[in-house]
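Below, in structure tokens: the form predicted alone, a single chain.
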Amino acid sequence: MSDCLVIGGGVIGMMTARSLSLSGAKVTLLDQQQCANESSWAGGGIISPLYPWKYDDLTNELSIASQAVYEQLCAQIFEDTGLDPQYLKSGLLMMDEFDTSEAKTWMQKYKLTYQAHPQGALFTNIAQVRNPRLLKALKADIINKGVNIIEHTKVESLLIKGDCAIGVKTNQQDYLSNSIVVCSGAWSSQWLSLIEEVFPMKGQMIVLKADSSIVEHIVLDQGRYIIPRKDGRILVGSTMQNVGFDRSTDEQTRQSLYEFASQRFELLAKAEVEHHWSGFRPASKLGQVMLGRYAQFDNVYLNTGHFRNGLNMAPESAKRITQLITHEA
């Protein structure tokens, strides 16, 4: 029996397991496939919301607090595991919407400024991580910290005794725990009844092989982004498709993303598309993060519905859930 049972092995689940373990809890993490194999892996790794003024206060609070600790967190995980998440403060060049009244009001509220750039606004403090590498390092880190990871185990329902949740029923066996944290992203509503349904919002991305000097900063324009990696790879994304759990990719989207990148950087027109994939963001009907106690049981907690901001909110989301469970706040 565990002190805490974490359901879901993406960045939210693993960060939550890490935080709980550091608080002294005995933690078991369950994932229906392999850890870090879904939305967290598929995204771009930008440590900031895109157009943050379009999100609510909680999203911004979680993001800003997480941004403040990410560099040190990645350095600590690198030191502890020998696996480099490749934290990089590359800055973000926003080509549109930065001069709207909504954006100006938000920047004044959060005391954020940018540098003028010939192509828009340069937010110099925005960083990125190589998310697949961060996730690999996180998995090694929480194993080292004593978290029991059980993969290929699908949660089917809560186990109820009287008016208490005592664990979960899975396709393998039952798991008992004092506390249960739901971090199962787009799959959360498949096994737990939520007032606000969580559903998958598919996004498609491509990666280009190019010279590392072509793109200096993360570029954001018309809702899409171009992300330069240290090794010259260029990530280009991302689409928004409400089509359920359909993993398919299509040539039209691939070409659209390729044209988006090459129109902004002519040299990318000669770049090779190395990979094209899709992922499922955990969207919610009200567009809000679900962070706190589950209404029906005091010992069941929600840390889900982060949409496209899971990675950049993960450290603070994990901290707040840990504080709630351990009564620190």
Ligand SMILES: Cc1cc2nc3c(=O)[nH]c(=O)nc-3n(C[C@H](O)[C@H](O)[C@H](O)COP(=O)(O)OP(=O)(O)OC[C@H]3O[C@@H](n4cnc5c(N)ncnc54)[C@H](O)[C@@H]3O)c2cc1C
Contents of the next structure:
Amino acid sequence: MSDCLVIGGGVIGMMTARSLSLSGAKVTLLDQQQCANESSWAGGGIISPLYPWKYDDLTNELSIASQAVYEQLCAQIFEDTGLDPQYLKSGLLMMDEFDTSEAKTWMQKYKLTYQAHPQGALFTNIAQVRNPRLLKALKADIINKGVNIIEHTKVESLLIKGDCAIGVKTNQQDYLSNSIVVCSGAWSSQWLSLIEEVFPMKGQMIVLKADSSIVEHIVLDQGRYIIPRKDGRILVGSTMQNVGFDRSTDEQTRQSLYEFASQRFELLAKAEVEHHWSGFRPASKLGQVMLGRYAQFDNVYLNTGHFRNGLNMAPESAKRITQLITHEA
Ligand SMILES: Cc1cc2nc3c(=O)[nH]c(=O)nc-3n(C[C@H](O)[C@H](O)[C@H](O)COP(=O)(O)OP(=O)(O)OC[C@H]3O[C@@H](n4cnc5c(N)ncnc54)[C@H](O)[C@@H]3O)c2cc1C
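Okay, that was the form predicted alone. Show me the form predicted together with this ligand next.
So here's everything in the complex, that chain up top.
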């Protein structure tokens, strides 16, 4: 029996498992397939919300606190595992919406500013991680720290005795635990009844193979973005499609993402599309993170519904849920 069961092995589940494990808890993490394969793998890895003034205070607080620790966290994980998450402060060039009154109020409130740039506003402190690498490193790190990862095990429901949750029922066997943390992303409402339903919001992305000198900063315009990786690969995203768990990608989206990038950087018109994929953001109607105690049982906790910002909010979300479980806060 473990102290804590973490349900889901995306960035939220693995950061939560890491943080709980560092606090001294004996942690078991369950995933219905392999860890690190879903939204957290599919995402762009920008360590900031896009147009942060469009989000609520909690999202901004979690994001800003996470931004403050990300570089050090990645360095620590790299040192401990030998796997580099490629944290890179590439800056973000915003081509639109940076001079609205909403944006100005937000910048005053959070004391953040930008550098003027011929094409818009350059937010020099915004960074990115290579999220598939971060996940690989995180998985190795939590295994080293003693987290018991059990994959290909689908949680079907809470296991209830009297009026207490004593563990979870899976398609393999029952697992008992003192506390349970729900980090199941877009699937959270599939096995647990939540007041605010979590549902998948599909996003498609492409990656281009190009020269690393073509794009210097992350570029954001009209809700779409271009992310230059260190090795010259360039990610272009993304769509917002409320179509259930349909993983398919389509030619029209591929073409429109390609055009978006090549219209802004002529040299990308020659670049080859290496890969095109989709992922399921954990969305909810209110668009708010669900972070805290589950209403029905005191020892069940929610860390889900991170929508477009799970990668950038993960460290602080994991810290806060750990503090709640260990009664530090
Ligand atoms: C195209 C795209 C671009 C994005 N770009 C960014 C970005 O640049 N920056 C950013 O911060 N965020 C971005 N996001 C959002 C971010 O990826 C998500 O918010 C984040 O990955 C959510 O993490 P998670 O761990 O909750 O979910 P996931 O990574 O989806 O992990 C959930 C895990 O739970 C497991 N699971 C589910 N149900 C069960 C069950 N019943 N039993 C056992 N296991 C279960 C799944 O198998 C999965 O491994 C993007 C998302 C997409 C799709």
